[in-house]
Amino acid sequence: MFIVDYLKDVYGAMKSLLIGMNRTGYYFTHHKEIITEQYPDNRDTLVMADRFRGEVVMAHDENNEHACTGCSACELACPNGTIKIINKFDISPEGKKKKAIDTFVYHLELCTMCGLCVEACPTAAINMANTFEHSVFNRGLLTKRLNKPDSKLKAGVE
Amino acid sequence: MVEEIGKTAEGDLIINVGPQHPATHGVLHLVITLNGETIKKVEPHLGYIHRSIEKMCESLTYRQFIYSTSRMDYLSAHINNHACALTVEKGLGIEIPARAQVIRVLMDELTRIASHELWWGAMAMDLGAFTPFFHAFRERESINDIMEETCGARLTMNYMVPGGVMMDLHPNFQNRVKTFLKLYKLKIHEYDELVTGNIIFQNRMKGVGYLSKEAAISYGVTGPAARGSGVSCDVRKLYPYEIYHQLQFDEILETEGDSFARYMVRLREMNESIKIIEQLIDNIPDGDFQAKTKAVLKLPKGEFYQLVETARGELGVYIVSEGGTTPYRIKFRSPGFSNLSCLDHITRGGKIGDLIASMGTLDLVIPDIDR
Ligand code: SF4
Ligand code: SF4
């Protein structure tokens, strides 16, 4: 029978929009379901994820002391040439010559965020901060430097 | 010889989709020769985000090149690090602790999944449907919330290191991994009332897009796209790696080879990668979550071969050896370009407004293609 078909096909037609409106109607009167965060309104309270690879940054403790032993394992692991290591020599009381780091160059504008410098450092002295908010208008200001002034090896970190 | 601009010798049309076109979710150059509405070529023109990555790879040691094949298939980023991890493993011979085999195998149905419910948002979004794009957006979102916590990124996740994983997994992510379950559970009734059934949606996707299993053999088709066509072709099942022969799922077969099969391939695919990770999530082995490396890792003199799954089909990684830190030449086999290798043949003869539709079906990610 054709038209008898035929009007199944209407109202199975007509069942499957009403089936689609029907939820978006749902959504329509239920606000609380609906996630957006919006983003720059809700900074003051927006958690980012501890682990969020967001920068390279060194660690001080309040001696102003950190646990970069200037060893270059960083700089060899970065694939993309992000870091330089520039170092200097300590003379230690007793008269002997010692490697030290002098700066920690880094360039925020060529690191993909991968993380394989915090994974090569032996003293852990370099981690992953979750900040993300990095525009800036000069470019130069992209190319930090990690090591405080003035700052130095914690004791014991060989 | 072309007598006038935009038209052939014959009189037909030539117009261009893309480089830069919503639906062609990336930089993809299609020209296409019409006669009237009918579709006589479509020829893709490939190369704008083209970053040479199997170049590059060349010049980094076995632990940096893995980072770099996240741009690939930006939505498999883990499974393609999985494949380039296991073929390093390969090589060195090594063996991977049972608790980061059982943590790459979640992760990577993980990824699958959210890539699948980015997938199934465009799709809906190229038939002119926007909804479904933020419905889609909401579960996937709670997944890169997982990533995001454990891996430290959302996207480029960089996890999977020769040997293992790159850290443990979060405190949370049981938890996590279990809520999301639950959304997933609640909320996966929506799709197919949003779409799955409407009326004018199977109706622009029956019967379009036809592929033969004949011809998604012959054209090297892999993944959820020959599955629609009764290929089976899942590496998962076929070749498995890591833990997958000790798992329970099933490899999703349809017959039809339309685009209406390739979309039921995909949405019921979500559902056995749900399974596994409820097969898993409350079995992860204690232990180590990476086995030992030396700090510089070099391949013995050879050549190494790995295919893994990814959401968009097969995925070979071909390392050649000489014997040093860096490769000397990496070939990756994408499931991407040979996907739109079939593009011409199951758009020919039918109508422009089918077009994509049928390409959506495809779910092409243009840097997979271009590497
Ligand atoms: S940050 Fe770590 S790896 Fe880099 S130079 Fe300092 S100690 Fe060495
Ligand atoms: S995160 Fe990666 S790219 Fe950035 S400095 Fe470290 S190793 Fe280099």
Contents of the next structure:
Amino acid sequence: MFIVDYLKDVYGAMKSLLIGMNRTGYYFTHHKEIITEQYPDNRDTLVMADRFRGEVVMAHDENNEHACTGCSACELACPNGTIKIINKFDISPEGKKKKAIDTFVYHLELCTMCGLCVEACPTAAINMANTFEHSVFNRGLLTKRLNKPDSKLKAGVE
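Next block: the form predicted on its own, after the form predicted in complex with the partner chain:
Chain alone follows, minus partners and molecules.
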């Protein structure tokens, strides 16, 4: 009985191997469309899917203005503390104190690219970019400041 079971296992393994080799040989000789991306040779023509989530970015216009009010909704929505918002208080022309963003710190090395921060932002100040090459030798380069120096809030955003 042991020998018969052993021979059945050997036969089954050989049959499976030949079926796999037959299929591989078929695809080797019958070329259809090529679906393999030749990265990094195709960097110039590479198109990422629209729904791809790479890293969080903050858009600034030509006047170095952004839409972030410093409400900290993205910071609260982040499941692992990737975002840290440091606020300051500006004095308006009327003499009132108004909260403004001083520094928007983003820790890319901690980010899971879940997109919850983008969903939580009430002013759509941040979004997910299609960048995916984040390899660096110094981990400190993965901590980014999203608001540009001397940037300010757009007029009309509350």
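Here, rigid core means the biggest group of C-alpha atoms that superpose within 1.5 Å across both forms. For clarity, every value in this text was computed on a predicted model and none was experimentally measured. Numbering follows the first chain given and starts at 1.
Shown in the overlay between these two forms, fitted on the rigid core, is a CA shift at Thr24 of 2 Å or greater.
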